[in-house]
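One chain follows as structure tokens, the form predicted on its own.
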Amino acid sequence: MAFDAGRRQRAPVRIGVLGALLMLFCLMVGVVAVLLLRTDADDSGDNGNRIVYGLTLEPSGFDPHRHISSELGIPLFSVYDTLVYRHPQTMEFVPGLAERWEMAPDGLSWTFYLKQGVTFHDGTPFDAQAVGANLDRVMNPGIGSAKARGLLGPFAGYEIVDPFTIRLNLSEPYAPLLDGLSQVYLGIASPTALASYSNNTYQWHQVGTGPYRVEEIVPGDRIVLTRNDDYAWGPVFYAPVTGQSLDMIEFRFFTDPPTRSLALESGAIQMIGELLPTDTELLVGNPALQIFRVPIAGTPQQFFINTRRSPGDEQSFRQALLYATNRTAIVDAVFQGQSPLAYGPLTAVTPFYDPGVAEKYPFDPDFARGLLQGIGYQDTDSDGVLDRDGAPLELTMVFAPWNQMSDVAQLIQSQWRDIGIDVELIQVPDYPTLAAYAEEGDYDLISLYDFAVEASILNQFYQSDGARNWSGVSDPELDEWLEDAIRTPNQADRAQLYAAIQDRIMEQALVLPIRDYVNLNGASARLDGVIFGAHGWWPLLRNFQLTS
């Protein structure tokens, strides 16, 4: 599940005898809310053509200037254009808002040349002065923006050129510009609606110029979003209307994992993402249902280990966790087979991933044993855990409850416990607290993953002082080269950069991969047309069909 940054900190659960009557009363919870919702929203009626869109996670704030959340872009990039877009298919650039584009031989410069004709869903004429208006927003420090503002790298300020031409100047060349401007968080939205409301009270009345308008946005409970029937300058991958196309999209929030197929089976809802692998696997045979497998580019969900202090701090230890972990175990039990093994910091969907990592680190906990007793560990105590100068060998593993985690941290637990490891696993309920163990480094592995098509986005995880460097690594020759990865626009020069940094990240056993993410997506078979956006979270339900 994507996380989102905005949660409330809470205290840590140490991992135990799980509370049976909790869960039966929280699935029955679940139940009797899916009951409640129980309606015929896929029918046609008054409101046309109508789905209900269940989101697994209720974000802190919608507000895609101002959050991180993946979830939010469900329901909004359907509601803001970008200059630029993603071909789905293809990965490639494709106009947005902007028709054309062309990068200053130097790289420190970007002219967009801009759709004309376009108008924000309040009836604001959409120009150059408009873009210039959200950029100024994007960079207000006041905003306090949590994804929008890294998207646009060093971006140095933007000139007017004429009312549907604007620049935007860079300190320095940055490769990945680009696929930021593709991505919600960069949405334009009209400068109207942002001056009539305040920060914190536009995220319930934003107005963009997408194929879809926001109907209303009840916190906690709803978000309606009907078709906006003036859009005719969408991307090249947007579908023309039809009398099939979707008038209306309700979302609503389904956090609890086991109520998500309870609610596709009853009818509750027509659509829904992140199902848990042994629900997909019975709703396969349901005729009433379809699945759809969504591989997600980014990180894969893995594990850093924190070289800042002992025994992190040795490679060889760190090399024998990787060798004394059963992925594919891991991966049949926890997933269901359903999501690929991990063997590198970047998943095998993702632009510029070198496939040499494949052949590093295979499952042989007898070579683990033989790297931990070359840097001294033994049982001198013959109480089934390795010691080293009278210390016990003893990790402690910290994570967040997405996706599974808890499960994956115990099935870890046991095979490291097999060759002498004892592992302590705290599960911490949200992403501050999380945040919160790294920044005061208390934890021996810790577990974090993020999404995005570009592999720039390895800078903030292995960079010395990258913002979420949590594995601690400190390695000028590894930032030079991801400086120089995201500085040169030559794709051959990257990809020959990226495998260079691949293959260092591995050597050094600075992470733990598990599993490539894979999107897990019900929805009913009258739900045609069903495509996603090249990032693989976010829908394209102009394209979504409502078949009888």
The other form holds:
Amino acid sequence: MAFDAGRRQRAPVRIGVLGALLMLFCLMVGVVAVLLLRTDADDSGDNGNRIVYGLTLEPSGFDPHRHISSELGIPLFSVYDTLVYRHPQTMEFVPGLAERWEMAPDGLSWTFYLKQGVTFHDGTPFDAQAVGANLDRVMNPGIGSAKARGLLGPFAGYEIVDPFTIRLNLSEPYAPLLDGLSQVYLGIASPTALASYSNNTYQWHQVGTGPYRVEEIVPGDRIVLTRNDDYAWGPVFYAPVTGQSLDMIEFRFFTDPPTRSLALESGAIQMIGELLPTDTELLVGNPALQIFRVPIAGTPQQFFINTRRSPGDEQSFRQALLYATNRTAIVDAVFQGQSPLAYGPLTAVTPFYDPGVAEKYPFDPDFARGLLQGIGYQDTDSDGVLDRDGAPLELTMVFAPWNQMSDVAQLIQSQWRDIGIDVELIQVPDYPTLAAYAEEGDYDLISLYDFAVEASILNQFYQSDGARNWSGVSDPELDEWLEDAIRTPNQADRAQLYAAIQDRIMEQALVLPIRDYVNLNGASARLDGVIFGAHGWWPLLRNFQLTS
Amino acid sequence: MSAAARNPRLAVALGVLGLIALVSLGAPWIASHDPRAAEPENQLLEPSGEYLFGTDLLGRDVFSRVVYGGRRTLGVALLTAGITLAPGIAIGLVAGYAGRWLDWALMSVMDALLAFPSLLLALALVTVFGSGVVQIAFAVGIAGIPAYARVVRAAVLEARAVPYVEAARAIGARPAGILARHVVPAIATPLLSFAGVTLSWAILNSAALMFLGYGGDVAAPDWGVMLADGRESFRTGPWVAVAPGVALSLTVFAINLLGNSVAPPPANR
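Please move on to the form predicted together with the partner chain, as the form predicted on its own is already shown.
Below, the chain from earlier opens the complete complex, with every other chain and molecule after it.
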């Protein structure tokens, strides 16, 4: 056939054209592939100094006015400014968006004189109206503030004195007010942005006055911040911008603890917190990395002892539990010795911590046995478990699995078995289940801890009507001290009260402290100026430098 | 000549399973240490004569925990398989034999359940039931029923159409009698074979729930729990996760092999 003949004759040419087309196509595919891959790789070059920062959990929400997670402050503490700041070294209050402030002699109002010339990332000017709009939002029950509302304490309204002066009124004196105002939860957001989005959608379009602006938030995937070059109103501890300051920070989630050290070593991220203690040990020798062990103020990792039921209602019994616990062994094994032992209801870096608590309750199993004997416990049936009135000494310990708590609980179980106490361990999956146990009261020990630079965090745990009084303590004198300590502005008086409070809590053995919380951060050795705010969790990204 | 000798796959499967069963039953005599005794000063020791598979973060002997772990892991799996098989067979038989609207109703429910991946269904159920080994067995067991019921029904449909079953029906034998005397023996082989698959699936899924922390007792030696523990210290002590992982894989492999080797022999025997 003609067609056949033609093909035979022109075959070399046709193959040549086809081949050329094929080669061209292959080449194009290759170029496209390279281009696709290059755009990815080029991000770091084109955007200047860029790092990826690993976040360790996906908070249920990212709106600091509404949500409670400490994690949200890691990006957002640099997006917002607060009226005042705590100096990370001295813990003293220094000017933020307020250049000065004063408390009325009766302690019932605070006047804040605001900085002028400050603008939000969206161009909205900052003034007293903006602060008022933020206070209105936080106080609005409709937004369901989990943390910010509580930080304002007995807040009773505000008056705008002039465009740059605002007065906050309180129904009673409240010493922790400044601390609350220094936290990301009370960061000042743009009133324009707050009005443009709903209470729920604002969290993905946050606008502040801080050194970094939100470029994008993709829920569950990433948060991208870029530098705010107009920023000129930072607190005294913010470093000036240099050629090595970060231009862009991308936050990504590494919720699975074992993956964090690997991501850091591979260079996928330049910084992350909450490394596993065993992994941290491995990273110490790596010259490309550095480790920052940041102690966190607040309560230690601890167990409350239920005083509402037997045998936790007996002081000697509670004391025996403290003497029977070898904290050193727990911290060495589970936390690889990278956390200080905890001795009292506050961690050692918390202002008003009383070092006196450290002398109480050394590990002394014999003394613990003596105390238990003193209240009638003996092993009458020689089964290794103490008993009294025919009932064996069995305790229920409830905890959530965060922060190696399961390992801690298993070691305590094994230590207490040695002196004849049988412990049933109940691990619950999340906070609501834990709180449900607390509500029902069906436990002898329950684990709960929280973070704050303010010693007034103790009120919720140890006041008889405290929101999370899970030890069930009811001590009128303790109540009075706790009340007084948040009313008096005098630091020396507060120190004295908190010393008495800590002493009483430990004398009563209401809590079994295990270790002071330490956030194990890992960072690329190229990062300089790594520093955290006074509250421990939140990095001061403004001061970070990327060296080459 | 025994079946095992004629069938090397069967021999290997039975050998491995027998060994695992023996070790699990004889755990108190075989384990060299108390599987729950924490000795933090001996944490993460490499495998040695004293600690055959090394020690974990809390200084417990991994070998003893693997040995004891078989008891819990296999016990839960057997219970799980039972919970799957009994209702699975019953539903499959009834639906397949009765046919018509009953078949349609039962299978619609089963299909609706099949729409969920079984592990997800088990996860949803265990959050309702709460933590604990029995709860896990029920959650995983119930999640497995639809697949088993479908297989049984398919086999019954095939068996029902066989002439001697039709003949039995024609002479007016009672349905229960026909099911017991004719249908069940006819479908025994595929049922048994799929039971093996169900068992290995039960082991994996219950271990997965244990791994996720639904087992209740966090200190219990259990292969799933040990895998979870071992993950946290994988870089400093890989043996903590590897030992229970190998035990788990070996068991599942052997059960699958067993299921394969009892499958219908080639037609040309």
